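Listed next as C-alpha cells is one chain, alone, in the form predicted on its own.
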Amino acid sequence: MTFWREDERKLAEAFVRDGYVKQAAESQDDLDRIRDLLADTTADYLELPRATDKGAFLDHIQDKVEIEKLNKLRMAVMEKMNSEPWVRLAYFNTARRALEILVGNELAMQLRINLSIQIPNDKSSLLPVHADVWAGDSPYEVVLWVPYVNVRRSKTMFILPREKNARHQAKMGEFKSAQDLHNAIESDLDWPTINYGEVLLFTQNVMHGNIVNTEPGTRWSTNCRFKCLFSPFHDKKLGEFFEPILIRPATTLGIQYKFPSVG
C-alpha cells in the first residue's frame, strides 16, 4: 500500500533516482512575467528600446553588452528582480505543486533569487563542478532552476545523476583539483535540454556546474533554494538566508498554544 498518488509517486521516484527532474512550468503567465521583467530591466539599463520579442532580445544580448560590463548588468537586473514584491510568489508558482511533492507543504524559500547570464565564450561566469552541501548548504534543500531561453549542450548546466554521484564521491580523496574531478566524471554527466517554458528541480547534494557556453546565444537562468520548514538547517539559517513562505494552520496553532497554569 502507498500513500502516494500515482502522478506524485512517479515524480518522487524520478527525483530520488536521478537527483533531478524536468517539467513544464506550472504557471506560464508567471514565467512570462519574470522573463519580461528581466528583458525590460536590461533594456532600460543599457538605454535601449524595450524589445517586442523578449526572448530573442535576451538570447542575443551578447550583441549589446561587452563581457567587461556583464557583471554590472547582471547585478543591476538581479537587484531590480529582487526588489519587486510579486517576483518571489511568481517564481514559486512556476513549480508550486512539484515543490510540495518533492520538499513538503510547509516551506522556507531563499531570500534572494540568483541570476546567471552566460554569453558565448565568456570564461568569467563559470561554476566549476561542486555540490552545494560541501559549502554549508543543508542536504534537505531543492533548487528550482529556471531558464528564460532555450538551453542545451554547453548552454545548459551539467548534473551528475545520484547513483554515479555516489560512486565518484566515494573516491573524492583521489582528486587534486576541480579539473581532475571534472575529467573523472565528464563521461557520466547529464546535460539536460530545457526549452523556455520548462523548469528544472534538483538536489544540490549531487555534483553540478557549467562550462564555457559555446552555443550561439546567451544563457539567462535563475536559481532559488527551497526546503521543508522543519528539516535541519545548516550554515544558511532561517531568517538569514531563508524565510518561511507556507506555514499550515495546525503549526500556527501549535506554536501559539500555551498550557494552562495550575496552582
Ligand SMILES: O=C(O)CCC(=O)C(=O)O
Given for the second form:
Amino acid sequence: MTFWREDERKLAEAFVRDGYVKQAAESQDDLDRIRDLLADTTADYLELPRATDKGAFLDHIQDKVEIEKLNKLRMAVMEKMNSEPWVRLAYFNTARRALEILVGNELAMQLRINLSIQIPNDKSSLLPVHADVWAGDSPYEVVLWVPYVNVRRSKTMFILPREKNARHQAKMGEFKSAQDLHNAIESDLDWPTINYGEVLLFTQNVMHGNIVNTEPGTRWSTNCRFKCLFSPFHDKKLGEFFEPILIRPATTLGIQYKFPSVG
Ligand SMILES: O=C(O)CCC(=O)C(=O)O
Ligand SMILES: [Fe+2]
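Form predicted on its own done; form predicted in complex with the ligand now:
Once more the chain from above appears, this time first in line as the rest of the complex follows.
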C-alpha cells in the first residue's frame, strides 16, 4: 500500500537515495528567458553587442572579461536578475512539479537567486566542500540548481551521494582541514553532467562544492532554495531570507479564523 503515484514515487526514491535528482526543465521557455536575460545583461555591462547565440556567448565569456573584473560582472548580473519580478516565477516554473513532489505544495522560496560564473582556470570563485546546513541553513531546504551552458567534469558541481555522505560524516572528527576532507571523499563523489535544458535538485545536507574549472568553457549556474512553509526554519528566516510563494486556501482560512467569543 502506498499513497504515492508511481512516477512521483520514483522521483522521491531517487532523491532520498542519492540526495539529488536531475531532470529536464519543466518549462524550456522560462529557462530560455532567464538565460537570455543573463546574456543580454552581460553584453550591456561589458558594452558589447547583444549576442544572437546567447548560450555560446555565455560559454565563451572568458574571452571577453578579465578574472579581476569577473566578480563585479557577476554582482551586476545577479542584481539585474533579482530586480526583474518575472524571474522568480520563471525560475520556479523550471521545476515546479518536482518541487511540489519533493518539498511540498505550500512553499517558501529564497528571496535572492544566486549566480555563479566559473571561467576556465579561475581559482578565485571556488566553493570548497561544505554542506550549507553546517552554516545556518535548515536541513529541510532543497536547492534548485540551474546551468545555462552544458556542464560536466570540473565545470559542474560535485555531490557526495547520501549513503556515502553518512559514512564520511561519521568520521568527520578525523579531518584536519577542508583539503583533508576533500581527499577522503574524492573517490566517492558524483559529478553530474547536466546539459542546458536540464536542472538539478539537491539537498544541501550532503557535502558538495566545486573545483577549478579546467574545461574549455565558462560555467554559468544559479541556485535558489525552497522549503515547505511549515518545516522548521533555522538561521535563514521567513521574511529575511525566504518568502512564502504558495499558501493554500485551507491554510489562509485557518490563519484568519477567529473563534466566536463566548460570555
Ligand atoms: O554551484 C556550485 O558549485 C555550488 C553551489 C552550492 O554550494 C549551493 O548551491 O549550495
Ligand atoms: Fe552549498
